[in-house]
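As structure tokens, one chain now follows by itself in the form predicted on its own.
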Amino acid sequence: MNEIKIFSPASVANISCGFDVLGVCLNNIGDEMVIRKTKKKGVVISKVHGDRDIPLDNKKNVAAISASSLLNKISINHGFEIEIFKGIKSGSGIGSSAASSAGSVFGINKLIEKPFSKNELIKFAMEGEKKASGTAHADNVAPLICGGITLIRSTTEIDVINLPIPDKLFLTIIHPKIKLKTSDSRSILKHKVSLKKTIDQMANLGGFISGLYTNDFNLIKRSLKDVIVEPTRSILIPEFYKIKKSAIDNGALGSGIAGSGPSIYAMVKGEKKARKVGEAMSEILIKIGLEFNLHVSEINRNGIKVLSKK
């Protein structure tokens, strides 16, 4: 196998409670990648379609620094050209970063016959994670590497748990056409939570895990909520908290800033109402005049995959 083609789905990070640990794998959206084989070692970036934000350089692109980064861990007699078709906006919330990351330390895996393990290509991946945001977190790539819901408990030695996904979970996702680096969002966090925010949150992931497990959907709802992050964050967002409640209002089991924003979520159960959810969140940007895209999407329970190979 000399060339693979894939699609790398867009993810949805922190879920209100689970700031860093909890991940999601979107089904609809994502970037394709075509990985070649070259004769020349080392990874070189030919192409980015889509997004001219995103350079071609290997010391500046994650989808090259994660590939990288798995390339210094084998000897190979040859090296790899990568191809991105963006479907994701850099600085939208949903993972673009993740999906060139993770995209490219998956597809070489493929076609250098899957030598490394899925906890392997995770840490390979957050090496691009790191050029994006500063840190190296793995709540996006998890997802796309495992599938599904993820919970990391730890990535000093990566610790991945896929969490069980109750039927006819969906999530809305609406993206406010504005621009938000990642690290940026970061920078203006709080270094000191206090006892009592944390003891809220902690409980609140508690209560979303064991949701999860015994398919408690209003579990979930009580739990769908961040007393740590989403108050700081919320004020880049225009119209962050009409646009919760107008998801809340109308079915969604809860809403929250998808990763560092400016994406919202809402996690609802069943499609038509996610779609209903969707609308109603619409309007809010519909009114001040300011341009968005809508998502609805089931949970991808299997993560990026192959589409051709040759």
Given for the second form:
There are 2 protein chains.
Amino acid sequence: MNEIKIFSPASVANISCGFDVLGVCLNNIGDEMVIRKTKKKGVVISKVHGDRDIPLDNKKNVAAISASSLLNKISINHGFEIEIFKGIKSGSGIGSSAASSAGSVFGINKLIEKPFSKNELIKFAMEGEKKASGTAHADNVAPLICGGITLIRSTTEIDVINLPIPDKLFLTIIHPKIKLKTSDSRSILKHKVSLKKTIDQMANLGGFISGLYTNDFNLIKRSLKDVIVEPTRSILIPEFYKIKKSAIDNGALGSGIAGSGPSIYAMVKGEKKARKVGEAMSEILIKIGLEFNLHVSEINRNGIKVLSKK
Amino acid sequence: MNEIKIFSPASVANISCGFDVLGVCLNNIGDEMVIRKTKKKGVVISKVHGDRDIPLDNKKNVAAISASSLLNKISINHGFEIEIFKGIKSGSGIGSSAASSAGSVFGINKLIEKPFSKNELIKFAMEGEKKASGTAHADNVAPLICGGITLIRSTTEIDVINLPIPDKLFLTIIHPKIKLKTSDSRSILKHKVSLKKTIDQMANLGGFISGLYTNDFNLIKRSLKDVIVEPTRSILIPEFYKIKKSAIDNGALGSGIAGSGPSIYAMVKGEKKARKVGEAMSEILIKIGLEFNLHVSEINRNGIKVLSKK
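Here we have the form predicted on its own; I need the corresponding form predicted in complex with another copy of the chain.
First the chain shown before, then all remaining chains and molecules of the complex.
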């Protein structure tokens, strides 16, 4: 095999109660990447389609950074060329950098006949995330590598748990067309949290996870709360609370900031309702004349997918 | 029915990763309480056996306080007399006040033919806990009322989730005979937690809960960590880290402070190993000549139990 084409999906990290520990893989939004073996050693980003702001430079491109951290661990006498077709807008909050970081190492691992485990791929992909956001978090790359809904128990020793996915669980995502860099969105976070809020967030995370295991949509609904990050970050997102309220008023189980924003997610039971929630969220942005993209997605149980090989 | 005798068990709150949200009901350690209807309205603590320090005064006795908060919600033309046989040492960290607070309302509710739900009983029992510790926490009273291992998702609207109990899960508890008042043990807690530690604690709580649902003892073991409370509270407990290490070295899944201490719990798979862990923990205290009590208990799935009625 000399060339592989993959689909590297978008993802939603945090999910309100799970800051930096929960991530969900999406289905029909994502990048495509073509990775080819080259005679020359190392990695080259040959072209990025669909986003002029993404650098090709190996020291700045996150796909190259994660690929290089993988290549540093093996000795092979050839290299790789990566062509990226961006479907995810960078700075949207739904894992644009993660799709590139995880996609490149997933694809290269296939081309070199899978010497690395999922956990090792996550570790490499985190290097790309570190470049993008300033911290080596795994909440977007883990669901891409492992599929579904993931809990990051630890990133020092990589420990990722695949949580169960209740049937008919959809995410509706609205992306207001303003750009928020993850690093900026992280920099406004408070470094200290009150013990009371820590306990509340833990309680809700525990409730959410229990709800997933027991298919208890009502418990999921009660638990989708964020008392730590949302109060601070939401000020960066126009009409955040109105959009969130409209989602919940229209039947969403919960709604909050997708990753570091500005996208807003809503978790909804059933596709029809997920589309209705999307319309309601859209109306708020139409009213203020702010452009947006809207996505409705089932949860992707498989993560990154191989489209073709040759 | 004019009289009821109940067994109100001990409990272990927190369980390392679940400060203020997790609690476990124990099996063979607890108080007995006899509750009798009286002609005179209101509640009287007629006698406390086994602990001279516990006040009989209605405004100070936690069983009376929780009972009164229940009685304030109903109109009946008689009252209750409560006789308490303490089996749990107060200030031990294994829910002595909770056994009294929850036992009195559980028993009275039976005598008045159960008008109140479990959640309502928890609310009443929390009034006793508030007196004992300064905050109205539910992590000890909930497992007594609901049985098993409980997650407190919320105490504003009482929301308690019964978590699954893997087979052969035992708790070994060593109680060094020093007395720690919950209110003192709470007062040394830091009111602010770093965001990093909050995330780590959330991740471990999520891992622990997942481990319970999937019977994954290895995941339970990896998750039984406390980065928030243990570093501060452990300084109040002689040889804490040595005892914890000896428990883990001898096969415990995890070990930490039981509730607000000074008792130390170890979670162990299998009764034989739980007893071996108990011996190892004991040796540390024997070496320094500090008296202790040792308990080995399976998890009590049913909570408070009726012993007799008449």
